[in-house]
Each structure stands twice: as structure tokens, then as C-alpha cells.
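First, one chain by itself in C-alpha cells, the form predicted alone.
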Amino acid sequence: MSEGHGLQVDISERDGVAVLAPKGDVDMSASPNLRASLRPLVAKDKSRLIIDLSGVPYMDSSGVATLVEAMKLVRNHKGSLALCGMNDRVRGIFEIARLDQYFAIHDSIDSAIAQF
């Protein structure tokens, strides 16, 4: 678990899939902490990664950019990334930017695991 700028990030593994769960707003001050938590998972060749956003009430463009960067890193390592647990506000950001067409977005960790 790492913490900084009001963002706590829990990392676990479930059914052989790495699950990263940020808790708190993902904004300009918290995005570097999220990025710092994501990079080692990708570097360890975690080919399947779920980011559980159920604990994220708000995300700004820097948070979205961090997730886009994570998706690119995972794909460069021939892996898969899924997002789950978004509230309507966060999901709306992805839909407006049409990123819901590029990310695998699920309602729960279970449905994200089933995609793999």
C-alpha cells in the first residue's frame, strides 16, 4: 500500500490477476502517486492488471492521462488492463472523451477477471 496527497493505493492479487485499488480523488496532486504505484506492477511483467476505481469519487484529466499511460505500458508488455467499479461521474469522463471505446470497463472485479 502506498499513500500520498490524500490518495491511498492498495495492491493485491486475485485469481492470478494484479488488482490496484486507489482510494481518494485522483487529481493533479495525486496522479504521480498512482503512476508510481502502477509502474512497478508493469515492470514485474504483470500481464493482467485490474484497476478498481470504486474508491475514487473524482478524477480529473491528469488521472485519466495516468490511466492512458498505464494502458500503453501494459500493452507494450503484451498484457491486458481492465478498469472496474467506476461511479457515474468518473465513467462520464471516460465516455465524453470516448475512452470507453479503448478501455475494458467493468462493473466489478469479478466481471473484469472473467474477461481474462
Given for the second form:
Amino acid sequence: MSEGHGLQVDISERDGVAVLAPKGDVDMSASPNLRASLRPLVAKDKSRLIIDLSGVPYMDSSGVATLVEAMKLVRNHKGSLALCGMNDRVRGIFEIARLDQYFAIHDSIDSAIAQF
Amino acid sequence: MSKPLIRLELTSDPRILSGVRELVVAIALRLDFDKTSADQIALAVDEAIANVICHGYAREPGNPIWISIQEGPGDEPAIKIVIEDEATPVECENIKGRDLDKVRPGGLGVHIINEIMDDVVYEQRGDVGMRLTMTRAGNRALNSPTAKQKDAQ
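In place of the form predicted alone, the structure of the form predicted together with the partner chain is requested.
Below is the entire complex, every chain and molecule, led by the chain shown above.
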């Protein structure tokens, strides 16, 4: 678990898939902490990663940029990344940015795991 | 337009953003915006101030940012928000959202502001600083036609 600027990030594993669960608003003050938590996970070859956003009430473009960066790194290492648990407020920013089709977005961890 | 309901001096520290969002949501709700629209307006303000901190002041803390909030005219909920700084002025025509077809980290803030707000005007304050004036009237979901699109019809 890491914590910084109000963002706690829990990391666990389910069925061989890493699950990263930030808890708190992901804005410009918190996204560096999320990026630091993601870095070791996305730099591995063929990593399988789920980011559970059910504990994120708010995200701005810096958070979205952090996830885009993570997705690009995962793809470069031939891995997979899925998002789950978004509330409508967070999903809205992905829709504005037209990134809702770029990411695999699931309702729950279970449905995200089923993708892998 | 009425006088500002509030005018605050902030500092260029990203930790202020959560408090500013709460303030904007609270005022927007008092102006009869619904929660969805109040959240959208707070997101636009967040993006605008983050741009000042990140690009205007190159993330250097301790620099001033001013935010003024006014009630807009008319029968439907309306708000006018002005954000000013003392950062190095930039050419206003260079402030634009990026091409969304090219997926890459960053560059989304201006696009988000333009999507949420009805009218967005950047101007230089003189030798030092920029002023962003943005207005929004009415409640709507993000994926509904914007007022700009409505005006074009």
C-alpha cells in the first residue's frame, strides 16, 4: 500500500492478475502517486493488470493521462490492462476524451478478470 | 452580470484543487445547477487551474491565481467564472485542445473545458498574466448537445 496527497493505492492479486485499487480523488496532486504505484507493474513483460476505480470518486485529465501512459507501457510489453468500477462522474471524463473505446472498461473485478 | 459572489486568491499548489472543486460545486448548487452540472463545472475549473499551475507557472509553487465567480443572467442556472494569473502570457490562438484521434497522455484539459462550458475566452492581462473567462448556462448531461451546438442549429 502506498499513500500520498490523500490517495491510497492498494495492490493485490487475484487469479494471477494484479489488481491496483486507488482510493481517493485522482487529480494533479495525486496522479504522481498513482503513476509511481503503476510503474513497477506496467514495466513487466506480459503483465496482466486490473485497475479498480471503485474507490475513486473523482478524476481529472491528469489521472486519465496517467492511465493512458500505463496502457501504452503495458501494450509495449505485450501485456493487458483493464479498468473496472468507474462511477458515472469518472466515466464521463473518459467519454469527453473519447477514451472509453481505447480502454477495456468493466463493471466489476470479476468481469474484468474474465477477460484475461 | 452581477458583482462576483466570491473572489479568492489561491496559490499555485496542486493541493488546493480539491478545496476549489468543493467550493465551485457548493456555489453552483446554490445557483440551481443540478449535481451533475455542478460536478462538470468544478471539473472545468480544476482543469483550468491545473493548466495555470502546470504550464503557466511550470509547477513552481507560491505564485498567485485568482478566481472570481458570478451568477449569470436569465431564468436558467447560469455562472461566469474568471481565472487570472501572473504567469508569462501566451498567444491565445496557441491555446487549443489536442486532436483526440491521437491517443497520448496529456493535452486534454483545454478540450474538457471547451466541452463543459458554453463560452471560453482567453486573453492577456497586459504585460503579465492571462485571464480565462468561462460561462455556462443550463443543466445538461455531458453527452447531450452543448449550448454551442444548440446555437448552431
